[in-house]
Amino acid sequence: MSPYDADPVDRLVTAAADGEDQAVEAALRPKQLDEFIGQERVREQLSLVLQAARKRGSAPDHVLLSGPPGLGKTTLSMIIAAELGAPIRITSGPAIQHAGDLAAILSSLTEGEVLFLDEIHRMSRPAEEMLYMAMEDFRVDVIVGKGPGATAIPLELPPFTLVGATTRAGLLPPPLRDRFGFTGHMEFYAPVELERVVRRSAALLDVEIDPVGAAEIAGRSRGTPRIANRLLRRVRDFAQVRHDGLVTAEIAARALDVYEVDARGLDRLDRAVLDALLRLFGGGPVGLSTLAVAVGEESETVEEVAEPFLVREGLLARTPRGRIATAAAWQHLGLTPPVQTTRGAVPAQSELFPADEG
């Protein structure tokens, strides 16, 4: 059912819940560079860029932040603006489908303003080409009229800093990538760093948590601060409703079991993919679309949501013949791998399902 088909009261409740979550996430964001946990190399490099710009009294070079979702790219963009004492304008690549959309944003910038462009790799090609000149020469050409009578009017822009964020840096064309003066790649967090994130967020949320409880949440957070903060809020709810509010390792484990997040961080979809791959297809190889049908999801959902984490954890591998499970996957689900088939034997079930698209 579409959200627009739902009861109006349900839509209002859902919108209020989403708004509350966004407000909580905003409150948990660090405001200064020295408050930002993790990403030491990126923080050190970015600090040098910002300090040098302040000493020169000029806008810093354009900044490109790349890496998986939830690692703090948006937070760092806000910190850049705060460190510079400058306002920030936030938009995204999918929202800019025409060059005129970008021209309207650029022409309204003030001197020194920070423009944060999320998912910059999804910007349209005409807007992308306009951005080249804006980044390099602080100028855009506005086309007036159509056909042979069209004229280009140059529009000077005040110096500004573009902060681009992308989860797929390889999709950025070289001319755009080369115009960024600084590129920082965000890495997944170590468990120790996530423990610090959880303890800091717990203090801001007024949640009483012991160190082992923080470690339990961090260990199930898939190396991602955004997930760690979300799990902390769910554990907080469990501890407040069913216990005295104190979050211990036992309480955290029981809460996350309720929310179907296992000790390794796998959620319902992750385990469904592994379970189908092991039980139905003998560990593979099996094609992506066949595997998606088996778990009742779209191929894109399995490929973009579940597979990256399973591959990173060494539980699943992508091969030219299809997806296959590793020995660690069998061990994680407590199953025994089947004996290899020999010539003339009955084929395994996975052999009956060709690897449709690898």
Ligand SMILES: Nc1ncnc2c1ncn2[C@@H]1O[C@H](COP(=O)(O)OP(=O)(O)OP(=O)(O)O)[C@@H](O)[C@H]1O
Second form
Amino acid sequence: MSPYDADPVDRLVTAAADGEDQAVEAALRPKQLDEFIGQERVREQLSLVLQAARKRGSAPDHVLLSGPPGLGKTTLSMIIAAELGAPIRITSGPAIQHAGDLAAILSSLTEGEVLFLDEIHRMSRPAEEMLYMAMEDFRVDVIVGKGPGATAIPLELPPFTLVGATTRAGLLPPPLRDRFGFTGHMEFYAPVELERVVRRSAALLDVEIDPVGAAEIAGRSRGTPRIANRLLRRVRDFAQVRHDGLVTAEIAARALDVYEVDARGLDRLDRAVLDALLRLFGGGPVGLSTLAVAVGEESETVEEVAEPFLVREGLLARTPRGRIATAAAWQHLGLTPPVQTTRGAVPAQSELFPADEG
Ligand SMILES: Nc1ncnc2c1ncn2[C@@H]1O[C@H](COP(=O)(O)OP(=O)(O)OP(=O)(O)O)[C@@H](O)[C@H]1O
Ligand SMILES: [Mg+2]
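After the form predicted on its own, can we look at the form predicted in complex with this ligand?
What follows is the whole complex; the chain from before opens it.
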């Protein structure tokens, strides 16, 4: 059994938060908008929304933050409350299974409070419908009783600001999406921005790091601050155990080699997939299930855990005939692509393994 079967999320370079992340994240979260690194556009747009609300002395429009995990949605929602000087109530879609759960939360909000609803795409249907009315009219209908005798008692709510976060904006029903006055689309971070994230976190964690060391970690962090912070902690361990604690580029690189995170942020599974694609199948096209068998993994693991980043990095492409490697993939693994075969010539190895699906 491979290490990925048990828990495909148990990797150093996953963007999902593990227990250790959660414990340190509170300490590493920027508290104000000017402390928040990168996301220039979202920051500027949000700053206008917040300043205008402050000027008018009213609660700002509801805000939706969308984007991949670990890019700062929860952090920004807390910053919104802090910038407004308002209290924040935190809940999530999966925690609200019944409309009644939502009614209880909404009816206990105070004026101007920020309600942070994480994973808003995972709310139940009845709760969602209650939310429409709450967002638009600051009102909910509380149903009392059951069956034919049930009555709806309208309940006025104080003006509040909903901040919704989602990794899957496409799954939000349009009526819900339309009720947000502002949507911030979070993007992956540029290496220079992640370098600033690493330096800032190092200062907070009392880690001595030189700028090139920070750049080395940033380059392996897949555009994601959460991963940058996690790699920094692993590099810190290495620097403290094997050296005097100072993080240089060389120490960062050696530490992350130990953890099998390469210069581009690929881990062992990512490289195994690329390696099989190149060495066994001549760069493809090869079907997903054949590729998965070659690396001893389930198709789902290859498709959901390894491929998204390989595709994003332009190392692998999904085509109707199967998976193919790009020139960048050959270069990254230091291999030479085979000379193109022509019809009638010896078939490429990939042609002996026809694409099975996908
Ligand atoms: N712009 C930033 N500047 C500095 N640190 C950041 C920034 N964005 C995120 N971080 C750090 O990255 C970590 C993850 O951020 P956060 O929890 O806000 O991500 P998220 O988008 O809510 O992720 P998820 O989708 O998993 O809930 C936090 O520790 C936070 O400190
Ligand atoms: Mg979050």
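The term rigid core refers to the maximal set of C-alpha atoms that superpose within 1.5 Å between the two forms. Numbering follows the first chain given and starts at 1. Model, not experiment: these values are computed from the prediction.
- One rigid block turns against another between the two forms, and the hinge that joins them sits at 252, chosen from 265, 184, 283, 252.
- Superimposing on the larger rigid part's C-alpha atoms between the two forms leaves the smaller part rotated by 16 degrees.
- Overlaying the rigid core between the two forms leaves the Cα of residue 270 displaced by 2.4 angstrom.
- Core superposition gives residue 291 a CA displacement of 5.4 Å between the two forms.
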